[in-house]
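Shown next as structure tokens: one chain only, the form predicted alone.
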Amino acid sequence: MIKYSNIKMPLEHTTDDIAAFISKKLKLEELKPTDIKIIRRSVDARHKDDIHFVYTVAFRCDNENSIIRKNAGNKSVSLYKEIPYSLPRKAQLSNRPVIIGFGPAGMFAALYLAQCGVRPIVLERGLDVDSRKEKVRLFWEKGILDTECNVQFGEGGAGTFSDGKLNTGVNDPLSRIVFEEFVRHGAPEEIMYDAKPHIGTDKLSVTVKNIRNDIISLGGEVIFGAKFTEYDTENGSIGSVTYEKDGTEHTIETDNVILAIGHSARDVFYMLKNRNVTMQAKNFSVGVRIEHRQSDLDRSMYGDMSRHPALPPADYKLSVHDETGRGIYTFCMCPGGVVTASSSEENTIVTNGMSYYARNGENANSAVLVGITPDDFDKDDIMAGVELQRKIEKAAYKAAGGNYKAPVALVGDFLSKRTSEKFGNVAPSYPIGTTFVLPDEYLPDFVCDALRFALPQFAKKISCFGSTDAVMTGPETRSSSPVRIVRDENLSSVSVKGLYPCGEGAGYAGGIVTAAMDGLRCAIAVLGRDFAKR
């Protein structure tokens, strides 16, 4: 196949136009749209008077080597080797492996091991995605929180209620496996080539269910409502795990455990600390969610073309460092989305953001986060970062008056250090209700100082950030884990052989794709395989 890069297309175009462009440029017989495979598609909106799509495609034709030679000076033309999808090789283990957690890391670890025929057992403290959605609905509509099944815990992990954004800057062959498996299990085909792929919470819930059913059909087992409580060792190696379900304890003998617990399983972190499992405090971030009207963001990014039906809802990614060198950045940006109530502990406030596949909500929202390092808390206490998160979440709950209402402030009032009194042209989307409270009442001073520095800087890049009516809802505290469970070159815990800390909660990932990739790596390690010969 031949790859053709940097093909510029107007907003209104078809695949026929791409085929005609290639045919003309390379002097080929007319290509058919069905001959073309889209590899990448993005929107170039750097110049508002010339917004266009940019494609990289591959196609088959006669005399490909001759065409490459004739276009040796064209950097956009090269040979393309298509890598066919294939299932992993079969394997054998003496005992069934256990995966703890069924978020992206645990899910992809279980899927790989099931495909290899070793019949993994998954323990997930939350419930299946349909039961979980009902628990979340009760929390969002009535403030009834289930601390074992919520936005953080349950099938699909926290990512199920976070839009299914698949952005990653990691260039690794495992990422392609993740995307292919998502599509194979029902995700939209365009995630394979869109520059900023997303699935959407509505479609992601179906996709994760399909992955679970595939695991079961291959001999795996997924046990919901199963809370991991303990493990036993033999001569420094994993011998069994214990979980509690419906008030009864159960034990599974195993010599391989993938610990994919997510960033909110604080009880597990404490249990590991008490067992002297080696962990490290690590950097994390805290901040708020900021909301603008999506139409205002579209105008800021697209100008007069903002209403064009071919353009996706605009998004952004911003970062800056303040005078002290501390980083402030946007994260988990949700076009046309909502701010979610994401608590997993009683009497705390935690926010996140999500969008449905259509991304057609009134508001755009994103986390605006301030970097936290172990120098900002007691670095001698591994759990100090966890306790800082918890302190912020409890302070926000108290400041907003309880009942899981979230504290909010208008950007203009926050910058002027005054409490807001009424909303402007942006209505908050947080579902349970809000109370006007300055972030200074629940966030550390240095975090508020950093936010006050960053917001005017962001406004220089995107005009709608200059809106004094933009809404800040807080706090956002669960963007990443504050601890890392240390593992060796074989991905096993340095303290317990056969225990594989995995994914975002263990400190080795930063989003859905990288967590899923780490799940694959740990599954490959369990089988004793080389990553390159998986």
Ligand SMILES: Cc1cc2nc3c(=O)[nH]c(=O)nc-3n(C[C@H](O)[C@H](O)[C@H](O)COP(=O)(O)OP(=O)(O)OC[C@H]3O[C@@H](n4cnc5c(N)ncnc54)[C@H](O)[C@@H]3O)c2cc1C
Second form
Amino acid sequence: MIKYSNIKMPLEHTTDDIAAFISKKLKLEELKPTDIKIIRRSVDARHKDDIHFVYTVAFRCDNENSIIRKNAGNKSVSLYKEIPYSLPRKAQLSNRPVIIGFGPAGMFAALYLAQCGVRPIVLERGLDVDSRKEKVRLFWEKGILDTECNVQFGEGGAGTFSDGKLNTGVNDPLSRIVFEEFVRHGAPEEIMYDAKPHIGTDKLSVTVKNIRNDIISLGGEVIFGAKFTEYDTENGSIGSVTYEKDGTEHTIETDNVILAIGHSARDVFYMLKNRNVTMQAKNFSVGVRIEHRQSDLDRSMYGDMSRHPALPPADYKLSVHDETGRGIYTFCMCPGGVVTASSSEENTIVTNGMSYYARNGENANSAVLVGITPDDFDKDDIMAGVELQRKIEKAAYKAAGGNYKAPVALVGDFLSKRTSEKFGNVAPSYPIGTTFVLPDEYLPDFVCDALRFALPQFAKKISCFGSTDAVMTGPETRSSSPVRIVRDENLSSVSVKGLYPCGEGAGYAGGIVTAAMDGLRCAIAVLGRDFAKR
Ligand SMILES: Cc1cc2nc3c(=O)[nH]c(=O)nc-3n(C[C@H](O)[C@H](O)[C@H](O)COP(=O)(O)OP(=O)(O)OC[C@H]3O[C@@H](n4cnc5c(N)ncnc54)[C@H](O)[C@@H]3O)c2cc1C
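Same protein, different state: after the form predicted alone, show the form predicted in complex with the named molecule.
Starting with the chain above, the whole complex follows.
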């Protein structure tokens, strides 16, 4: 096949237009490109009067080698070799491996190990995705929180109620496995080529269930409502894990445990600390969710073309450093999405964002976060970051008057340090209700100062950030883990051999794809360790 990159197409076009473009550029005359396969598609909206799509495609054609020779000086043209996707080879382990947590990290570790034929056992404290949706509905509609099954805990992990943005930020062959497996299990095909792929919470929940069923069909086991509580060691290596289900304790003997518990399993962090497992405090961020009307954002980004049906709802990514060097940035932007109530502990407020595949909600939201380093608190206390998160979440609950209502402020009022009194043209989407409260009542002063510095800077880049009506709902505290569970070069905990700290909670990932990739990495390490032991 031949690869052709940098093909500029108007907003309205068909695959035939792409074929015609290639024929003309390569002077193919009667030869026609066939089997056109999109490799990458992006929107170039840098100039509002010339918004267009940019494609890289592969195609078949007679005389491919001679076409390549004739176009040797054309950097857009090269030979393309399709590498078929294949499942991993079968392997053997002395004992069934145990995976704790069924978020992206645990799910991909389990899928890989199941495909290798080693029949993993997954322990997940939350429930299956359908029961979990019901728990989340109860919380969002009635304020009844289940601390074991919520937006953070349950099948699919923290990413299930998300936008399902699949950012990688890294060029690693493992990312292909993640994308191929998502599509094989029901995610939309275009995630393979879109420059900004996303699945949406509606499609993600189906995909997650399909992955679980596949793991089970391959001989694996997924136990929901199973909370990992303890472990035992033999000669410094893992020997067994204990979990609680329906009030009863169970123990599984195993010599390989992938610990993919996410950033909200604070009880596990404390248990590991008490058992002297080596951990470190690490950088994390806190801030608020900001909401604009999606139509205002589209106008800011696309100008007069903002209503064109071919254009996706606009998104953005912004960052700035204040005069002290502290980073402030937008994160997890959800076009056409809603702000979620994401608490996992009683009497705390935690926000995040999600959207459906169609991304057709009224508002656009993203986190505006301020970077925090261990230097901002007592770095000798590994849990200082966890406790800062918790303190903010509790203060927000109290300040907003309880019942899981979230504190909100309009940007204009926040900048003038006055409590808002009524909404303007943006209605908050947080589902349980809101109370007007300045973020100063629940966020540290240095965080509010940094936000006040950053918002006017962002308005210089995207005009709707200058809207005084934009709504800030807080706090956003769980964008990443404040601790790292230290691993050795074989990905095993430095304190307990055979215990593989994995994914976001362990401090080795930041998002769905990187967590899934870390799951794959740990699964491969488990197979390697067992092989080395034999
Ligand atoms: C609302 C929301 C929206 C998000 N949107 C995006 C997005 O669009 N794109 C993106 O890339 N990222 C997004 N994220 C972040 C992303 O979800 C996480 O980075 C990712 O899920 C981390 O994967 P993980 O497997 O490491 O941990 P998690 O997904 O947190 O999974 C950990 C799992 O372990 C389980 N667990 C914890 N303790 C125990 C225990 N003791 N016993 C048994 N099980 C346990 C938990 O119940 C959980 O299911 C979002 C997060 C949230 C909350």
